[in-house]
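For reference, the chain that follows is the form predicted alone, supplied as C-alpha cells.
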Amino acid sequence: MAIDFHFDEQQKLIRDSAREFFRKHCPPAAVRAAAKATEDFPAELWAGMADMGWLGITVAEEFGGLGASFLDLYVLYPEMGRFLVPAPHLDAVVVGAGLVSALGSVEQKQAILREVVAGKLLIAPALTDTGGFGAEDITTEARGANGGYVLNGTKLLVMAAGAANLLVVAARIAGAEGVSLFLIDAAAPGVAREKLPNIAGYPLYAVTFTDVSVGAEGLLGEAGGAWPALEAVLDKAAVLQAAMVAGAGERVLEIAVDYAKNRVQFGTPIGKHQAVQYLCTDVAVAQRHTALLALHAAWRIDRGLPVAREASLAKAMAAKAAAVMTFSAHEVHAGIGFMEDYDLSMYTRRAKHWESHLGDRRHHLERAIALTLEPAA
C-alpha cells in the first residue's frame, strides 16, 4: 500500500490557522512567562482552543467533537512544538478524553466529553508509578470496599494537575490481574497535589491518593482490562510527542542557521566553517528522520493499520533528536544559547522532558525490537 505524506487541503488549513493561532498568542515573551506564572498554563490561551474547535477534533459528534480524522488533529502538533504551546493538550485531550472516549460508557462520555470539548473540564492522566513505562510499573492499589474501591498511591510527572477537575489514574485492584482505570474528582478527600519542580518548566506534580474511595461508577472500562486501550491511546500520543519535537526542530533549526549566517568572527560569518555547517545538518537530519517516522505512523492511524512498533520507532527518534537537535544548535552558538532571554533554552529545556515523556528512547527501542521479533499471528 502506497504512503501518502501529504496533507489534504482540510488539513493544510488547520495547519495554517494554527500556525497564526500559536504565533499570535504564543510568541517566546507569553512562552517565559507562563513558565514562570502560579498557574498551570493560560486560561484565555485554553479558551481560545477550545473556540477554535481543537479540543475536541477527533471526538465523536454525538458528544460534541468534530469527529474529524487523526491526521486532522496531527497537523496541529508540529504547530505546538514549534512555538512550545503552554498548554497540556497532549495529556489532558489526548491521552485524558482519549481514554474516555475509548473506555467510557456512554453515560459517562455524555457527562465528560462534552465539557471536555467545550474547555469547561480538563482530565489529568495519572498514569506513572516508579518511573518506569510498562504495565509491569503500575503499583497503585485499588482495594474493593463497599461496592466501590479505595485508592492507594503516588503519581508522578501528572500533567496540569493543579488546574484538573477529573484524575484518570491506573491501578491494580488487590486480588485481582491487569490494570484498571479510574476516575477520580481531583478535589476528592485523600487526594494530594504537590508541585514538582523541572527544568522544563511544565506545570507537573506528585498526586498521592490516601484511602481514597471512589465508587463502582467511577471504574473507567473493565476491572483488569484497560491496558489494550490505554496502551493504544498512549501509541497515538507518542507519535503527537514526536511530531511536536519535530515541530520544535524546524525552529531550532531556523535559530541555528540564522545566527551562523549573522555571528561573524575574524572578519566572517562563522557558517563559512564546513565544522559549524555539519552541527547544522545534524539538527536537519534529526528533525527530518523524527518527521518522517511521526508522519508514517500517523498515516497508518488514520488507516486503522496496527501502529504499535512505528509509534515506537517513531518516540525513540523523537527521544534521540530532541537531544541531538538542541546539544549541535548550542555547539553552533557557544555560550549565548544558555542565556535565559534567549530563545534556543527555552526549547533546550522542553527538550528534556521530551526526551522522557510518554517512554525514553530505550524504553522503545526495546519495544520495537520485540514487536518485530514477535511471531505473525
Given for the second form:
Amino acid sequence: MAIDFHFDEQQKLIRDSAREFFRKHCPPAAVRAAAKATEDFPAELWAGMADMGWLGITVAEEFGGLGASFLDLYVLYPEMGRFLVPAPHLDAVVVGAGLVSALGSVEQKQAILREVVAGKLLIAPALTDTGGFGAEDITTEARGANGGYVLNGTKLLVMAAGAANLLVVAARIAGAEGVSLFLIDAAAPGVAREKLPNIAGYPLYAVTFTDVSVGAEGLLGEAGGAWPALEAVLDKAAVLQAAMVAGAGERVLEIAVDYAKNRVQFGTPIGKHQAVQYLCTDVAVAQRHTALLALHAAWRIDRGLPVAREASLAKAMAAKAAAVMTFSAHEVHAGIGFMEDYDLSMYTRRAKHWESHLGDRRHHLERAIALTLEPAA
Amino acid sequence: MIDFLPDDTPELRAWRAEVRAFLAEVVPGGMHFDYDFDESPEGWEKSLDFWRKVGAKGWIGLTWPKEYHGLGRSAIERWILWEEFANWPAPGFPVIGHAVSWFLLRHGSHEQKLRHLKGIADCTILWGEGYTEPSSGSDLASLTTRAHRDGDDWIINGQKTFGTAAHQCQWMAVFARTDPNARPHEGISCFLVPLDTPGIQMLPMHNMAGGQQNQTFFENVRVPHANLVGDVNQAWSQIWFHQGGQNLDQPGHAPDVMEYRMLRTLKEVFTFCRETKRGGKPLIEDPVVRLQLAELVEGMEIIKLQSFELHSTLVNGTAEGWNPLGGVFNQIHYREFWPHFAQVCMDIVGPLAQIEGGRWAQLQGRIEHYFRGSFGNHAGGTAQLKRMTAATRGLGLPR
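What would the structure be for the form predicted together with its partner chain, rather than the form predicted alone?
Below: every chain and molecule of the assembly, starting with the one above.
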C-alpha cells in the first residue's frame, strides 16, 4: 500500500470511538470545571478511558495491554487535542508507563503495567529540574547509601503528581556518569508536592525530594544508562504532543472560520475581507504542516525506523503552530476571543503549555539540525 | 493504511533500479538545467536529447493509456520515476506538455489524443503556455484574447504574455474568449495552436534569472474547429480550474523537483558553513546559523510530505482530516517558502554572495542565481491568490 494517508479500519474505529467518547465526556463546560477543580483530573473520565482500553493500547498483552501499534495509539491524540481532554494520558501513560515498558525488569512490569492499564495506578514522570529539556538539565542527585540511594532535588512541571501513586524520577548518581531513573512512591517520606498555578489550568507540580530513600530495586533500567531509552520514549511523546496540537488546530480553525462567516461588520461578513481570510489560512497552513510532520514521524515509529530527527521536526513545528494558530484566531475574533467563557481562550491557554512541553521549538530545531548535519551523533 | 514508502514491493524496487540505471547511462553524474532560469543553447540541446531518450523508452507517457502512446503503468511507478529524475538530477521536462497531456486525456477527442499525445510522448513537440495576458494575470478569467467562428475555423486575435520558453515550442495551448456576452468564466475556450500559423508574432522577455519568457501576438490567426479542446466556452471549468485549482487531472502526484533543487542548494550551504570561519569560528558552530538552517530543513521536509499527501489524495481519495483542496494549501507554502529559503541562504553566505562569478564568487555564484530565480515563485498564481482560493473554496469563507 504505497503512499496512503488513510488509517486502517481498526485505527478508524479507535478514532471514531474516541471522538464520540470525548464529545460526550469532555464538553467545554467539563474542561473548564476540571481546570478549576482541586483534584488533578476527573477520576470518572480516567476510569472511562481505562474501560475503553486506552491506557494500554501499546502495552504488551502479557501485561494487560492491547499490544497494538503506535499508529493505533496515535489516532487518539488529535481527538484529545480537539476536545482538550483533561486527563494526563501523555505523561502518565505514554511517558510514565512507556518508561516502565522500555526499561523495567519483568518484575517491575508485572507489578506496575497491569495496574496502570486498569487505571488503578498513576505514574507521574518527574524529569526536568530547570525547565530545560536536555540530559544536562537533569540535576537531581541520587547518593548511594545502604545498598540503595538517597535522592535530593526539585522536579518542576510534573504533570498530575498530586494524583500519582508512583513517580519516575530522573537523577544523576553521585560520582557516576549518565542519567538514571528511579521509581519512587509518591507518598514516600521526604517527597513534597506543591501545585503550580499555570496558564493551562493543568495539574502541574513542583516535587521536592529531601533525603528520599529508595532501594536498589527502585532503579529503572541501568544505573547511568537511562538516557537513550528516555530519549526514545520522549520522542514518541513529542510526536503525540504534535498530533494533539494538530487536532486542537482543527477545532481552532473551525471556531475562527465560523466566526469569520457569521460576524458582520461594515455591512459584510468579516470573512469576506482578505486580511481576515489570510489569518484563517494561517491557521489552516500551520495545522496542516503539523499534521504532516506528526503523521510521518508516527509512521516511522510504527515501522521501526529512526525517528529522532523527524520527531523533533514535528514537535518544533507543533510549537510554532500552537502559537501561530491561536494568535491568528484571536486576531479574527478580537474582543470576544479574549473572554474566558469563549472557547478559543481555552485552546490558547493550553497551547502555551503544549508549545514547550517535551521540548520547545528552539530545543527541537537545535536537535533536528544536529541530527541532519551529524546523523551519527 | 498509513504508508510513506513508495517502493514497497520487489517489482517497484526493480523499477527504481531500472530508472536509475537508465539515468546513469544517459546522463552520468546528472545534469543541472532549468529552462526557467537558463537560456543556453547547449543546455537546451542536451536537455531535449535527454528527454527524447526518455520518450523512446515510453516513460514520458508512462501512465497514459496504451491506446494513446502511453504504457498504462501505475501512478506509483510515475512517482518513483520522477523521484529518481529529481534526485539525479535530470533536466526539467520542457514547458507544459504534461499539463496538456492531462487535459487532453480528460477532455480531448480521440483524434486529438492520438495526434497530439504522440509529440509529447516522444518530446518532438514542445507546448507553450497561452493563458496569461498583460491585463489578466491572477484574474485570468478577465482575459480578452478573442476567438470567433468563421465556417469550420476559429479566428484568434489578442496577446499572451510571460510564456516561459514559448520561443522553443512548436504548439501553444491558447485560452480565448468565445462568448463576450457570457459571464467571464463561462465564455472561454481552449485551442491547440501551431506556432507557425500565419499571424503569430513572438517577442522575447528576459527574466531576472536568465530565462526567456515571451510575448505572443495573435492577428487573425486561423485554426480549425478540430483544434478546440473540450466544449466551447467551457475551458475555465473543464481545464483551468483543474490545473490552477488543483491537479485533478493527474493520475497521481510526483515528488516536487523544487525540493531537490533546494536540497542541493542547502547541501552546498552546509559545506560552505563547515569550511568558512566568521568571527574566528566555523559558521556551522554559530547557534543562530544553525537555527536558520534548521528552519530551512523544516520547510523542505514539509514540501516533501505535501507531495505524499497530494499523491495519496489523487490516488486514494481525500483522507479524513485533510482538506480536499490540499494542493492549494501546498502551493501557499511552496510559494512563500521558496524565496524565504533563498533569502536565508544569501544571508548565511554573506556579503560575498552577491558576486555572480569569477574567482571571488562564493559557490560559483549559484546561491545568487538561485536567489534571483526565487522571484519566479508566482508562476501559476501568487501565494496571495492561493490563499484566497484556499480561504473561499477550501475553508468556505464568503467570496
